[in-house]
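The form predicted on its own is given below as one chain in structure tokens.
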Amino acid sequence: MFYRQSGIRHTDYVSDSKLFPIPADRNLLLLILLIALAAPFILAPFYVNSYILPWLIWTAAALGLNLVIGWAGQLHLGYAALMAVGAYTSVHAARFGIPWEGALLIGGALSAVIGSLFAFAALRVKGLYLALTTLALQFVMDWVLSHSPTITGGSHASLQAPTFRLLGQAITSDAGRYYVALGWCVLVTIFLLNLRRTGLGRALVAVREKDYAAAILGVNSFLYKIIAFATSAFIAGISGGILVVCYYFLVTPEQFTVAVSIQLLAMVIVGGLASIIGTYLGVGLILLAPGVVNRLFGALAGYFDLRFSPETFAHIPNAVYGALIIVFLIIEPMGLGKIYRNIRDYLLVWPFDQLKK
């Protein structure tokens, strides 16, 4: 009985495309975001720190990802290459003496104009070719911060990010890097909620169903790919930083490998195509579902008394939570976020779908 569209009538342009028709999604979102704002409160520092930090911070990187591939079509497995080159670029320069708050921003633009470059290979191939485009500049990348002591110390070192401070405070309680992190993933879905409003929106979408009759209508596809893959690039700089200095407090090669690009694009296909919702859902059964399987399933084996191998009961569950995504893309394609969706869109007519029955 939540949602309900009586009593609401579009009049005008403007009121036909406020960012929520719908009084009971606001609604939804800000009872979403007091929880946010209090779960440092009322959860232990554990789930906190374990849990909900990197789902924030891996959730603006995947909404920056999902820009790119549900927005502007165009596929992306080179992502954690520009996250390594936001968080070391935000770490040298943190270590130079600029502010953080300058770090940060400096690591946004570097990633922004490498990742510029992807967009002039998006112009020459597409699909599939594309991809392995990215790829390809995904290997170059690990290469060179593995070859690079100068950046990195060495393939095997680690580069200890100094003391995050934020205009002129550091911060170095749990609570207060916890703060950074939702705050930095809530600037990036107001700005995906608001891009789906624009010009450029609208334009990445024709863009993305059809570059060429986009061109006929007088869309840039060249220049609005630019602007997808440059923006997209900055919220994966920003990101990289952000999960540097208030997850892993220092970074290394190994953080940024093609494996992360493929588990970021694990993260948006399973949430769903430039699905805002989705993505959180995506990232959240990606990054926090092995770990719920895993002690699920070895409480599972306790009291039913089940004997596995180690070397065994190490892979089922893994197994079982691979199984668990095939199932979910099986049961809806198009992701969580449609899941999602059809579920909202049931209970604005519910009950009154009975009546044709």
Contents of the next structure:
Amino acid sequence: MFYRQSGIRHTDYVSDSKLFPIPADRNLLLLILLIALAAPFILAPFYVNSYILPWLIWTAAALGLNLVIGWAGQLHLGYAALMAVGAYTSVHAARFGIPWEGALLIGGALSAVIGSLFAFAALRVKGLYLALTTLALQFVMDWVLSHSPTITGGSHASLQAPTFRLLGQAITSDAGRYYVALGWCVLVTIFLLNLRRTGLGRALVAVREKDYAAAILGVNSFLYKIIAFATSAFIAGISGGILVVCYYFLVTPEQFTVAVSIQLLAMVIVGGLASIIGTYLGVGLILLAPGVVNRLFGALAGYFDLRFSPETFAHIPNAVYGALIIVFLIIEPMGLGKIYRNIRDYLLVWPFDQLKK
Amino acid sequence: MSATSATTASPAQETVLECRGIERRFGGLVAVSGVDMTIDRGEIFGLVGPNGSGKTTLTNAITGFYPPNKGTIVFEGVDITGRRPHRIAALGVARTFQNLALFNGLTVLENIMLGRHIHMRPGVIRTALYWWLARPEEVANRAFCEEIIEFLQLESIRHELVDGLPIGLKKRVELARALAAEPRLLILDEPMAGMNQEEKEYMARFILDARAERGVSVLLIEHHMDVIIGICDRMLALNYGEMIGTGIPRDVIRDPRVVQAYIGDTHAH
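Moving from the form predicted on its own to the form predicted together with its partner chain:
Every component of the complex follows; first up is the chain already shown.
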């Protein structure tokens, strides 16, 4: 009923390999994109600047991490370090006088180089050992940043990002920054959507699921793991740069600590491995839920006239937020993306439930 | 299924695979030793032996998973001894696995498309610019895969996840994936294990058709002697990692050593 499938016939391979074979999915997406484009005009600036903008940038970053963890199946605990590489490189390049387009690309490229060089060494081990090795990348980067004032900007360890210009146009308005973040997030999303229907995506899944079976088909698993690491590092680098220039405005080492890496991992796992819509939802939950729970809790406390000590007040929302993650993962270990999928599959055949596969 | 077996008497015998003096040890255990085997073009070659006799070890040596400790393996004139599995695959050797090695998270079609990997050039830029760079390649290879899908009669399940299929179909999907690579040598490791008589006959027919239509040479590991006699041109019997008989199936299975290995002394007749 909601997803009318009757009369949809794909008669050639091009139409059969569409991203969204059912028009309802595509229309829903277009509607969301339309709302996203109109957001600066219909929502209060506060919501756009402090909720939707960071959500978009972190989603782009988390999608890059999902490429390594979800598609290629390699645990990665040093992702924030690669974002830091991109952020610092692009800010330094921009301060040096390179236009921001180039600066962001250089940041992404250096991040990709460091990410793949590192992967070259780290990918000789698998599973938990790889996880620990990637954690080492994070600690090395933390150490480098805290010991090199030339990179981090002297004794204050903070570096101002120069005025953001793209294509000769100074981007100083909230809406402008929002559209840059939206554009980047859309680009990364399109890349990952395409990954579902190309040889690269299939090869990565093959490496993730059974590397010996991948080998017998001619897939060089080491090479494809490196490709996954390099591509995700590139996405991390540019996302880090955009995060600084559009949201933080200055870059400090604390923005990319190990806690951020873990948080990104949580976003991917709560959202669902190899799930794009899930990554959006996962980032939304991890990034926005604490604030929402906090406000909700404050409003409830005010409404019922409850009095808590400030400490309790600070801790209960955190506990609720933690419980929320656990509840979601118990309901559906495959993540929020799978919950969305279940609802969609239900609506696909509703009201004829007996047709369900 | 017996009358259809082709004879080996083709005028110009061309060797596809030649193994000489293969030995593979795991620690102190000698899994395979002193095995010689040649497979000619267009031949269906049977490999039999009791459990643990080294059949799978021999295929793993050929496909590069466990390179032999001694001996050489030559594929179409190229020495492939000790090469990495993905390189050997790229030369035109495909195989299926005894315990199935399909990718359960992918559909039947995606699994078969993975078989085309060595004929495609997937990459990051191509994926990013799908509409311009990747689509022509994807569509062309999809068309090839559809031929295989039609050949193995998998049309109705092409968009289903492999995970939920019955074993007979899974084996067929794995054969399809191997054939999609257009191999010159196809190694089938017990393709009929766990199948009923009807499924076995289907599979035997597919193997014969694959040879006839696609010109592959086949190395077939199988326990069902009726299949071996029915479709294999020549065969090799192993026991405890050593050759105990080779030649035309009807002769080999009468060899006392083969009978002893399979049935045992007391029941020999």
